[in-house]
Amino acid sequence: MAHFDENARPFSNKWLDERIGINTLKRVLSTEYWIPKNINFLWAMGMVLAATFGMLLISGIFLLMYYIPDTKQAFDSVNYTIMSQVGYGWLWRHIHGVGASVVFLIIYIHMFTGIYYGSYKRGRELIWLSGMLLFVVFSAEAFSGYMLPWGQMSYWAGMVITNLFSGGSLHANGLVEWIRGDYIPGQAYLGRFFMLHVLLLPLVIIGLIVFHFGTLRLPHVNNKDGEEFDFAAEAEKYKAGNKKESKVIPFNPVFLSKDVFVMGIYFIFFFYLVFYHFEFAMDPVNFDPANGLKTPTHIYPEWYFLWSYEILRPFPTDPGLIAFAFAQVIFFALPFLDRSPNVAPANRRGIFKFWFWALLVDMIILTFMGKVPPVQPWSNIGLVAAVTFIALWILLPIITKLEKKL
């Protein structure tokens, strides 16, 4: 039973531990969560991540303010009204939009650090799923933002999306037409991406995050070795004064502060982005307005999704669909696919070393050739680069298995 003192000050840390207990909170998530030595400045990604949501979320705070989701007003609040009508207005949105681009930078990173190191091995599956639970949820994030311009792109690019939902030759025409509240985007469809964009996603990212790294207290994060420790033993050397001979840090304040290094290094990046450099996260397309009456000569998504767009385009309807499906679910099942016992860095894994280079390689070829027109000799560079896609992932299980014990 737990002991309560009456003199303590309202609200005082002690008040406040007798009755949450957050000294033990801070302990179990802090000052006694202990981190491999043996890590490098990729580690720090997760919270550059975290960083650039809470940029996200403020900055979508204040367009908030002046943003009015009409039809016929959406285009005009954004392009007029925030950026030359409300101070420094400009400066919120282009924060916004290099930080909307700039996060999957960063998710990429994140992802094959996780996949060169095998951070998603020996107990760590849920790590790796809670991550791409997060990568869908933030590319659906990202999609619902992408409409609210109401621009040509934005209009277009929705268009094509949603018609996907079609199913090809299965003709759910009904459930598009469900998702848009109408035949063709319009009113509705713009309110309900609203709502998903600025409420329901950035709920769900929210509990993702703390669910993610609630994943991570207890297999502890992975190594540049792969090596495994006792994490108690060595928090106790560390604990004892032995700091040189301990494997392990405390994650506050000593990891946390590299933490803090490198995102100050990443914001210096990042607003040299915003301040110089932010038309790269704008398409001009997207500066005319929505006309459902004029088709865009080209049509395509933003670039963190043309690799999965020219997985889809070179097939016809339902292979393509078929090939679009198994790009999106497939990193899911990384953690099964990989059969071999090691975890260690991919350039000690034999064969699994060309496998990360050559998938690695491939998205890069498959995003470039999705923002091009689909005609020769693209096409054809395309549909290779999507045919090695889903053949590195067949082969994956096989070459897996055959690798030698480390």
Contents of the next structure:
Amino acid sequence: MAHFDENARPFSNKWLDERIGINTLKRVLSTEYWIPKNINFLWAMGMVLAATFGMLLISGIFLLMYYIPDTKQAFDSVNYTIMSQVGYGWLWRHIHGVGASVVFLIIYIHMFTGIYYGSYKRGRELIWLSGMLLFVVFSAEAFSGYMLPWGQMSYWAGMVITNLFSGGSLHANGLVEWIRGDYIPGQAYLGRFFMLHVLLLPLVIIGLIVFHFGTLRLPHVNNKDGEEFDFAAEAEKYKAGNKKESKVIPFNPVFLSKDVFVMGIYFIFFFYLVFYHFEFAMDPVNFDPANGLKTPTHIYPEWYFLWSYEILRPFPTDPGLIAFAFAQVIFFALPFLDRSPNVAPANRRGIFKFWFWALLVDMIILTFMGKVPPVQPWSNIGLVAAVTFIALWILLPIITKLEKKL
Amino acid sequence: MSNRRDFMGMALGAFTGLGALGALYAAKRTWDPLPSVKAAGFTTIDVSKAPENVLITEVWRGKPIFILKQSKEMVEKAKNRPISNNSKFKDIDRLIKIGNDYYMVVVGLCTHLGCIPDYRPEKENFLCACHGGMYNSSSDVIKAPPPRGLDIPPFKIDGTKLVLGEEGPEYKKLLADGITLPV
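Would you mind giving the form predicted together with its partner chain, to go alongside the form predicted alone above?
Up next: the whole complex, starting with the chain shown before.
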């Protein structure tokens, strides 16, 4: 039988520690969770993402109070009720729209930081994999949310994306109709995507965020030089008062205070967009109500899906679908395709440096080409960029195998 | 002792497994299209008054249906156009003969990813703005990415009327010949 002090004041530190081990929790999760000193502002992106998810959750709760998931009422409930009737409804919508877009910008920065510094190998594979799962579920969350205003882009994006599941020549119309619950996106479709967007997917995201943090705890975060050191020994130095010599700082309060500073800068940018430039996240085509008998002249996804959309587009259907599927899953394989033992920034890794910048530039080109109409010369540039993307991933194991050990 | 535990473990596992399968089936059925959606699947269209080379758009199961009455020249072209690489049939085979006239009757959704192609009467072809696919006036593909010509909906000819959603002998023949796929 555990010992409980009869005299401990209810809800005092001692009282809580005896019941839920609060001191152990605090130590393991915050005051003795060690972070290397040798990092920069890019290491703050994780908490910036967590904060942005918080903004999406809170703004979403308020939108949910007035949104109506009915094909006849959804458009007006967003564009009339929330935007012009509900007090400050516009604020929640603009935070939600801008947040959904900016969260992907930060996710991409977070991902490319990991790729650049090699933070996905030697004990950090699960961090990468759980992060990729988060990326996929965030994509599904963004897509399902995009359906809800039931405008022209919602409807036609829904039509095109669900058609991907017919698998080209497999012609799996039954599967597509099952996903939609109808021959076309209709009431059944809107209802189920509403459920996914406001309940199931957010639950999965929250679970995955906890898991993602969990995968980080034992391997610790990487540092700017990919240096491996004894966290326990460095922690002892810090605790003994040799804070200058120690290579680590505690997550709380030292690292977190820097995180909060970066978040402060970030939120200035975030709210600048919310108040003055929200229109970039609001496609004008989606201000026309959904119409199943009229395709908008030019359909394109939001900017963050353009690169993978452009990998689909320049090919005939079946090769296009295969290339698209490849692009969706290949990032998962990164820890296993990189055959080099080096954990170091890309600029010290020989050919990998060029591989990294080539991938980044190629994806930016794909993003731009995905936005323009499918005419020459854009189609050809898109085709070359799509082929380059696939080639880069095929080359990765070869160039990393050849890499000299540092 | 251990045998007894194993047995209880297996019995529990089997019953929960059965329950999980049942729940999965119920979940699958919940996502199926409702009977009301499936029942509202028939549309009757009178094509006799359609003008030549003017695209008429009707609705069947929420999808746009394109009807294009062919002019004499268009029929001649469809009869004589060489068989293209990506199809095994003459264009004339894709057209539906009602009385003495030929009609193109198709689901107006691009077979690539389901956008609605635009008809350009002066060029006698369709252009899909989404990914640049093109079809000729008898709805066969003339430019990728679409994998095949526009799909022909199930139909039954009833005098000068078309009943969409019912499978008449003419439609069954198209299906059997592989000229169109089930929609």
